[in-house]
Amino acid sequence: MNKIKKLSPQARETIVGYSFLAPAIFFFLTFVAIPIITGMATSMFNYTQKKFVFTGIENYIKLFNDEIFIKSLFNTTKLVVISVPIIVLFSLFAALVLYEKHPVVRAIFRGIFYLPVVTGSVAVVVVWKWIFDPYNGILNYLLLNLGVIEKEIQWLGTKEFALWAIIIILITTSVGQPIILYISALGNLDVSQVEAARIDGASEWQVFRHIKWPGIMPTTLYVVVITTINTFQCFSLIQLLTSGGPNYNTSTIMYLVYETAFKKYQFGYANAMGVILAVVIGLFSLVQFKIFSSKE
C-alpha cells in the first residue's frame, strides 16, 4: 500500500483502471479468446472421444466435399439474405410509422413489438408449432376454409415449406429489437433541420432522404450487422422445430455444428465447421461495414 502511495498520480490511475478492466479480461480470455484459438487449433485434428490425430487442413478439404455442409451452408446464406432485408426494412418502417404516434401509443407498440424477444424461445417455437401443425394448426385450418389450400399442408416436414417457415418465425421474433433501436435513433435528430426542411417545402420523402436516413445510418450499420451475425448463429429454431429435417433441407450450420459435435462425437470436424462460420461472418461483415460506412 505504501509502495502504491509514493507512485505518482498517472500510474496510480492507471493502476485503478486495469483493477476495474481485470474482470473483464479475465472473462473475455476464459470464454472468448481461448475457445477461440482452442477451436482453431483442434479443427486440425482428427478428434473424437477416441482419437486425437493432427490432420493438417484435412478437415477443411473433407468440408467442402461434403453434400450436407453445403447444404446447410445455403440454407445459413438463404436464411440471411432473405431475413435481413425485411429485419431491416420492416423494422425501420414501423419505427417511422411509430415515432409520430401519441408517447402512450407508441410505447404500447414497442411493448408488443419486442415482447418476443424477451419471451423464452422455448414458449414462442411452442406456439409456432400449433401454428404451423398439419391436423390441428390454425394456419391451415384458416388457408383451408378460405378456399386457398385444397388439403392440409405439412408445413415443417416438406422441403418446399419449412424453410420458408423457419424465415417466418425468424422475422417475427427478430424485429423488435432494431425498431426500439431506430425510435430512439429518431428521437436524436435534430428536429429543427426536420421541421426546417418541411417549412422549405420538403416532401415526406426528401426529409427521409436528405436528414433522417443520414442521421440514422450509424444505428443502420449496426442493426445489419448484428442482426446478420444472429441469423448465421441461428440454431435454437432448427433444434426445436425441425432438427435440421427434412432431409437437411433446414440444417444451418450451427445446427450441424451441435450435431456433429454432439451426437457424432467429431469434435475436430465440428470446430473446422465453426471457423467456416466464423470467416463467412467476417466476410459479410467486413462488406456491410465497407458499404453503409461509405454511405455515413
Partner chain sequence: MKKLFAVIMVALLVLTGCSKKEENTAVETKTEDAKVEITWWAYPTFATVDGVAGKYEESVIAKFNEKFPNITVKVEMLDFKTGPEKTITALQGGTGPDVLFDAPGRIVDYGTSGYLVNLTDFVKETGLASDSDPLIIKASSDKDGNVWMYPLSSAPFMMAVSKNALEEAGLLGTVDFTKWTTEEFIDLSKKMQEKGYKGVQIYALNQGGDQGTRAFISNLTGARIINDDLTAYTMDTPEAIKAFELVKQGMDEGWLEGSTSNNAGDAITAFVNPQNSTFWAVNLWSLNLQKQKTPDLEASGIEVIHATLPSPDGKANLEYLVNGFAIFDNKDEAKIAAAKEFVKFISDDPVVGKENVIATNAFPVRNSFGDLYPGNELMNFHKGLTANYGVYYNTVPGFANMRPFWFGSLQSLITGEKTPEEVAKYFTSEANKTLAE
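The form predicted together with its partner chain is what I want next, because the block you gave corresponds to the form predicted on its own; please supply it.
All you get below is the one chain by itself.
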C-alpha cells in the first residue's frame, strides 16, 4: 500500500487506466488474439481428427490449385462487388428521401428497413426459402399463374439464378443499418450551409455533391468497409439456403471453411482458407480507406 502511495500521480494514473482496460484486454486476447494466432499457426499443419503434422505452406499451395476454393473465392468477390455498391447507394437514396419526411413517417420506414436486421437471420432465411420453394413457393405460384413461366424454376438450385437470389436476400437484410447511419449523419450536417447554398442559387444536386456528400463521407467510409467485411463473411444465408450449391456455384469462402472443418474434418486446411479470407478482406479495406480518405 505504501509502495503505491510512493508512486508518482502519473504512474498511479497509468496503473488505474490499465486496470480498467484489463477486462477488455483479457477478453480480446482470449476471444480474438489467441484464436487468430492459433488459427494461423494450425493452418501450417495437416490437422485432422487423426493427424497433426507440420506441413509448412503446403495447405496454401494446395488452396491455389483447388478449383472449389477458387470458385468460392470468385463467388465471394462477385457477391461483394455486386451487393456492396447496391447496398450503399440504396441506403443513401433511402436516407436522403426519408430525411425530408415527417418524423413519424421517417420512424415508420426506419422500423421497416431495420426489421430484417433485428429479426434473426434464420427466421428471415426460412421465409425466403418458402418464397423460393420450387413446388410450394409463392414466387413460382405467382409466375406460373401469371403465365410468365411454364415450369417451376428452382431459384436456389439453378446456377443462373441461385447467386442472384442470394444477392437479393443479402441486400434486403443489409440495408437497415446503413439507412439508420445515413439518416443520423444527415441530421448532423450544418443546416446553415445547406440553406446558404440554396439562397445562393445552388441546385439540389450541387447541394448534395458539395455539401452533403463531403459531410457524410466518414459515414460512407464506415458503411462501405463494414458492409464489405460482412458480405465477405456471408455464411448463414448460404448454409441455410443452398449449402454452396448447385455444384459450388453459391459457395463462399466462409461456407467452404465450415464445410472443410465440420463436414470433412480438415481443420488445418480450413484455417488456411480463413487466413486467405482475412488477407483479402484486409486488402479490400485498405483500398477502400485509401479511396474514401483521399476524397474526404
